[in-house]
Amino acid sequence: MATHDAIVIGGGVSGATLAWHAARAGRKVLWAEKSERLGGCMRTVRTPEGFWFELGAHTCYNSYGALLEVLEGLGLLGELQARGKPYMRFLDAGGLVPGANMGALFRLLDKWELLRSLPRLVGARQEGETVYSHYSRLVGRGNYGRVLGPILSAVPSQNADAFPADMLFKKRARRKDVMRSFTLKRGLATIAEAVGAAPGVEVRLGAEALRLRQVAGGFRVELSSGEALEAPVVGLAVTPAAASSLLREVAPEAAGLAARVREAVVETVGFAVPVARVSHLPPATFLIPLDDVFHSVVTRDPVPDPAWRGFAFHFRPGLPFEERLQRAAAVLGLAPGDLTAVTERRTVLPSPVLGHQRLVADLDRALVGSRVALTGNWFAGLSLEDCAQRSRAEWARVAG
């Protein structure tokens, strides 16, 4: 029987910053994550000609105080790396909409219905609304269903029309001394990476976390390994079923509550291409279909490289990886064959709707008293600030 002073289950970002702090206040930590790396949604792929593209979470800002804290205690503000000027471009009907950004964005909405509904900005609140009712009202049903709609849902990566309006973007103060827009230099796994080598953190990956149950001085889990660990602090930064499942024996309530947070998948194809064979294809951060099998392309190109560009499309689910991987190729004018290091990732996220802030509310009480830590991208957002945001605010409730 291993002993630890905190446990955490969930190799993201959420429980890196979850197992960070508790290592900083001097905890002997065991850091434990089912897959075979760290990182969750900061899945970075790294080539042997080293290059490197973003599977998932691929952009901080210097208003994600709570993440900032973290990377300079670990040392890496010098690792920053700024990101270049953001272009948001289109696909219609398969081809690329000329311009981009609010350039491109206002070429494709309807004018005369955008006009009709300007009137609705003046006292528009988010409060109470989903994302549909609160935007199709400032530029129409049409103009949403048609453009807006595409634009809000690749934020996600999920249809976003029943996510409330006030959860999907947020204003925070920003830290002058940071730059506005950065990944890292080598992407953003390595967050998880540094925490995972942090003093006092111990790693075990390809370690699920199958049973939780209270035992005298704190808690047991018990592992896929084999192994049986035990602590007096437990953080569970997973997904909301996986939290539900472990929760059972030790706060049943906390349990049921998780259980009602609703999800979604996406189904993630990432790749290189050498710059040469995509050269008729502009600078894009983002591609924004209109109507297609996929909710978004996001690229390297705001950290250029001189001879790769990188590609992650997030795919709806249920297509086979042979067709998303043709999908892929064919949008960019390519064969599958054109495509270097190829890569999948099939990723489990929160998909809440009206009601979740009490919800989670709800799930904070009974949760009062515990020292089971509760964390992920399921509680304010999906943004890795929100996700760093709860974690540290439940190691000073577990800890305190």
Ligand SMILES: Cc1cc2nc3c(=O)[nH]c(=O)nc-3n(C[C@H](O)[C@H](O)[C@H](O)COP(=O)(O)OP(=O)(O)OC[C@H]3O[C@@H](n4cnc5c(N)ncnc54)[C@H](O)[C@@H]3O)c2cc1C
Given for the second form:
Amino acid sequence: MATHDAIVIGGGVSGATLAWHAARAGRKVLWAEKSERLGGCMRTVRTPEGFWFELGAHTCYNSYGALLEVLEGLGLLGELQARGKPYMRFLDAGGLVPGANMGALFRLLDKWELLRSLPRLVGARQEGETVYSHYSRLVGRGNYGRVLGPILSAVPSQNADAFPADMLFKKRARRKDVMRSFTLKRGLATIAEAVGAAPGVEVRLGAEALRLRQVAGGFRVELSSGEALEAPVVGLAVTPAAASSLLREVAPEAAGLAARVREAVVETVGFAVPVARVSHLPPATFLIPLDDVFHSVVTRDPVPDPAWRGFAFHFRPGLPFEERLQRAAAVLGLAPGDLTAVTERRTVLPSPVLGHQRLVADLDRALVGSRVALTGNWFAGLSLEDCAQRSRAEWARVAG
Ligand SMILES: Cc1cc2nc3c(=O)[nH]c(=O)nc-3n(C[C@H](O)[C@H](O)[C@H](O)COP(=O)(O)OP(=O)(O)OC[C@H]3O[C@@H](n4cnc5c(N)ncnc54)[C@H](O)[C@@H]3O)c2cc1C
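Please show me the structure of the same protein in the form predicted in complex with the ligand, now that we have looked at it in the form predicted on its own.
Zooming out: every chain and molecule, the one shown earlier first.
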């Protein structure tokens, strides 16, 4: 007998937006997450002093229409917090490059190589190109390898060279009634927490979905807690490998396709520091090293606090925690003991390559007629908005 109208597996933004659409349609939703907290990559660390910083996603834009629809439905528009002017700064040989944004970037680029590459701007198209082939054409290979490559790899927190060029940045319509770039007053985890508390949504934390089976009238999900739940509709909002494993018995073709999506790992270390200890560092939204063991540093500076600054260092995988901590402290001219609320997180991200859109189209074809909704950050793109759009479309498909 069905225990719920829908079961959603995965507590990140994809699962949150899917669960919200199901609950808004009047369904009784069970939302399962394997860790002890909702949010996935929306991972806000809150300190006892009332400060918070992000270990994952940090910025939303007024072009995030599908996400804003959910925020509006949750009554969260009053909780939006404007983000200040962004300062992208660079670290070269461990030191801070003077200036910020385009000025600093221009200083780092080889002007002659840039000038020689300029004519190639005419008629340059992203379709069918990788990030490397497209952007190295525009700025020259030397400039790409030394400067632009590290910057573009900071965007998805992994080497972005093989990414399809048209997946990295997207133009979308903006909502004029909403601030241009924003977070939430208590951080982005608020979004998942609000969905978890919404009427019709029941949450299970520490509940990893281990097996998905077809049963009369729907599906049965076996959770690591020992619980088995049934529903006519199930939503998978997990990483490609986890989705592939769960799909094996109910949609073997889709399982095989999902297994082909590559994954990358980012190992993040975040912490807070009293403002006075880092007064030597000018306001910085992002710190991007040209060559280091981390891809980027994201700060809380766009939402300044009088007492604290927050930092998240996104490291390449494989470095022991102590070494990451040492490196992060050293970059700021501090010792590990100066850092407060130190928190780490390991994130698995998709690593799409050329042909990804075809793979997604094949996946969608394999799921026609199925009541499994398949969502995540591995379809049109990685942004919160890509996830929210995919979840909205998948809910419409399985509910229709
Ligand atoms: C460092 C970083 C910064 C980013 N910054 C931004 C930004 O500023 N703006 C933006 O738009 N995007 C940003 N992104 C991208 C965006 O945050 C992510 O792509 C998006 O949040 C992913 O959401 P998701 O729900 O698809 O996956 P996830 O957030 O990874 O959630 C998947 C969840 O499923 C759970 N799970 C996995 N397997 C199971 C199972 N078998 N059973 C139960 N639960 C399971 C996991 O524990 C996890 O909580 C950033 C990403 C990172 C890593």
